[in-house]
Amino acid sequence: MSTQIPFDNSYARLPAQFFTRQPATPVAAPRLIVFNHDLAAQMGITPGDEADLAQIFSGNQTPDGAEPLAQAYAGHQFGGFSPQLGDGRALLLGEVVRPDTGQRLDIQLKGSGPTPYSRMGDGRAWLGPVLREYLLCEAMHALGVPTTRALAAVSTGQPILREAGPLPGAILTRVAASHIRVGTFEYFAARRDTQALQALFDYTCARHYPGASDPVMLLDAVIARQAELVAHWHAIGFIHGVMNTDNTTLSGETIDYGPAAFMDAYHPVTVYSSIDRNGRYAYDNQSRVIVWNLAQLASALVPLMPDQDEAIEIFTNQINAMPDRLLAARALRMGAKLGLDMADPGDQGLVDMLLKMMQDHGADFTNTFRALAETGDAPDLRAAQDYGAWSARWQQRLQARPMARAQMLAANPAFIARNHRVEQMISAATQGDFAPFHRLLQVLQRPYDSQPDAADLQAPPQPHEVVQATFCGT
């Protein structure tokens, strides 16, 4: 039986220039290393067998309905513009409407081959970024966090070269909301294609904000979405480490997951990414640079705007706002993870001291918080000389509050995607050994459930398996 796709596509029918027109460049010898059939069920896709599945998502096959483009856009990149950035590596095959919620979701291609706006490289991805991304998408929505998913990933049989050497190739196919970006409106205001802009404004509203009906309010309504989304990542301890504006989704959802990592020690300048030499998009900052990169979004708004004078003062009354939205988002959810409300004027007094002893003595963040959750104490905090009467003041805070515990170890994982883990999942996976990548699928799913024989993939590293730098998967 051969793979059946509802395609329903609308980004294609969209003006020229927002896209080039083409198909997958095809590969050597694919084969499925993973398919996502739960995703796929609620996205109405009736799978084939793996040698189906390996031919259409390696872009071997085009599925009937689709229509691959790829697509345009530009982007700030650690603060510097480049006015045409675009799909280097991608290709949207198309679109599918779930069938039980009625959202529309996109189906692409990544690694599939050099584009028009692949700047000289070759289109492709090794396998260990395909696996790093597949893990982490599929990790972070099991945490809750709004993000891209992964619906299969395939080897193509075939090396590609990187400064390491010949690697192996593979494919991931990512599903997304849409790959709708702060860049794809920066795209369009460089050029001055007013018509263009105007163009992507009322699909991007009819598409995720249906109530939006001008820039003001869409404007809002990504503040608002953005400020949930990174306030998440701080309560989780995740790192993008590439918050570029081509990797803000106007759908508020985490994409990219090239040099993203989870802090072990606590440390708010934690920075994993190779590339961020000057810790522009470290942990702390993040909340910092979302507000940057949606005042870039309002500067690409204004021509959309009758009053260019008047929108520029609103607009940037919006941006100024944001940080306290930010603020009192992330307040909430570090709340959560003590069992607070912030309704007293105590408590974030308690979060702050918390966070400094963790800080002081180079606690786990993701295991403090955890053993707080289930046992009331944190071991690795004991020899902290304020430990005693901050926890004396926290539990004296919890007696008013019966269901914080619950609270508590539902706002606290026990296991993430450690990144020893991850590097030595994809050590295994270039020598063919793909156990190591199921297992911690298979326990990522469920992160916030206690799985006795999963208790080594809690465990921080050891000093030889710290990770230092992680990598974009270009």
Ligand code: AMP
Contents of the next structure:
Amino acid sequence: MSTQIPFDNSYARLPAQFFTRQPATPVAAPRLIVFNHDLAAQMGITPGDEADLAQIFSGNQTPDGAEPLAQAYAGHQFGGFSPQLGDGRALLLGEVVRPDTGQRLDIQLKGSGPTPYSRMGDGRAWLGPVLREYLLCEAMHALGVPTTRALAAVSTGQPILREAGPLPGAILTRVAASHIRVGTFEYFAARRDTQALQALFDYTCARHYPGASDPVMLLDAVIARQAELVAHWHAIGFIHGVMNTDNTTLSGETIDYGPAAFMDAYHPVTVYSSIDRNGRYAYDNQSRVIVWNLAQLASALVPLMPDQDEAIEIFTNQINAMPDRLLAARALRMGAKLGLDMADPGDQGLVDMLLKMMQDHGADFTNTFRALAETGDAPDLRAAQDYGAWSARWQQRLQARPMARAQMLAANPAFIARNHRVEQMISAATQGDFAPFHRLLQVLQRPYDSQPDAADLQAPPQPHEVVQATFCGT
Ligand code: AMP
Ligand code: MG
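Having seen the form predicted alone, please provide the structure of the form predicted in complex with ligand AMP.
Shown next: the complete complex, the earlier chain at its head.
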């Protein structure tokens, strides 16, 4: 039986400058690695057999109703503007509307061959980044963080050449609320194509913010979603790694897991990405960077305002108010990790003091909070001079918080996608062993449950296992 996808495409109806129609480039011997049956069911997809899924999600066969296209966008990368990026190795197949919620979802192939936006790239992806993104986005979803999802991963049977030599090729199928990025707005603003900009604005509001009727309202809504998103990242020790404006969505979903990583030992300037040499996208900096990114969105929206001077003044005020909104969202999430509602003037101090001790003692971010939630004690911090006093103050404060324990268990995962486990999983898969991938995926689907059989996946890395750098994998 062949796979049925109830496509209902809208992006393909936008003006021609928004994209280039482009079929996928066939691959030699596609094989299905994994298919997300739960997500498919939510999307109203009827899956065919494995061979058929491999044909479709490798791009070898274009399913009925698909209108493959590469989206145009620009973006600020590490602060510098690239007026022309676009899908260089991805194709939007089309959209479906979820039968249960009415939400419109993009289906995108990533690694499906060259497009007019590929520049020097081959349009392909290797197995490592494909499995990494599959695992990380599904883990983020299970953690409760807004994110794009993974529908399928297929190996291509075709080696691709990277610096390290030939690597197994693969294709990821990604599902997203949309792929509209800050960089999509920048693309048309940079070209002074106000008509297209207006069309993009109308489309974005209709799709994501039906309550917004002008750019001020859109910016406000995106600020709210992105502040909440980045606060979420901080609360689970997530480092996106490449927060360029082309990787910042209008929907407020986490997107593009190239060098993304979860922190082991807590340190505010933790950086994993090999190309982030100055720590622009370090853990703690993410709060500042998202404000900067939304300032770029604001600039791109200026031409849509009736009075440009007034627009700049209003947008500047909105952007200037964002750090406080983010700080407030972050404080609530960090407080919840300690069972606090941040209503007491001492609550922020309890959070800050704990983080300081964790930093000084190299305590594991995830496990320290989880231990406090489970037992009220953090063994990693017993050696800290201030730990006793801190603990006494915290315990005293918790007496007024009868629901604290339940709140803490729901805010502190036992399981994150630890870098060393991800790297070990990729090494195994490269040798043809997908068991570690499937096991990690299964465990990370229930990150807040205690899973005694998976204690090895909870442990921080041994010194020789520590991952020093992650790579975009392009
Ligand atoms: P990313 O870092 O994945 O967000 O990609 C930044 C830009 O580089 C986007 O325009 C991508 O489509 C493009 N790109 C990344 N990898 C490749 C590749 N292997 N071939 C062609 N274009 C690529
Ligand atoms: Mg990207």
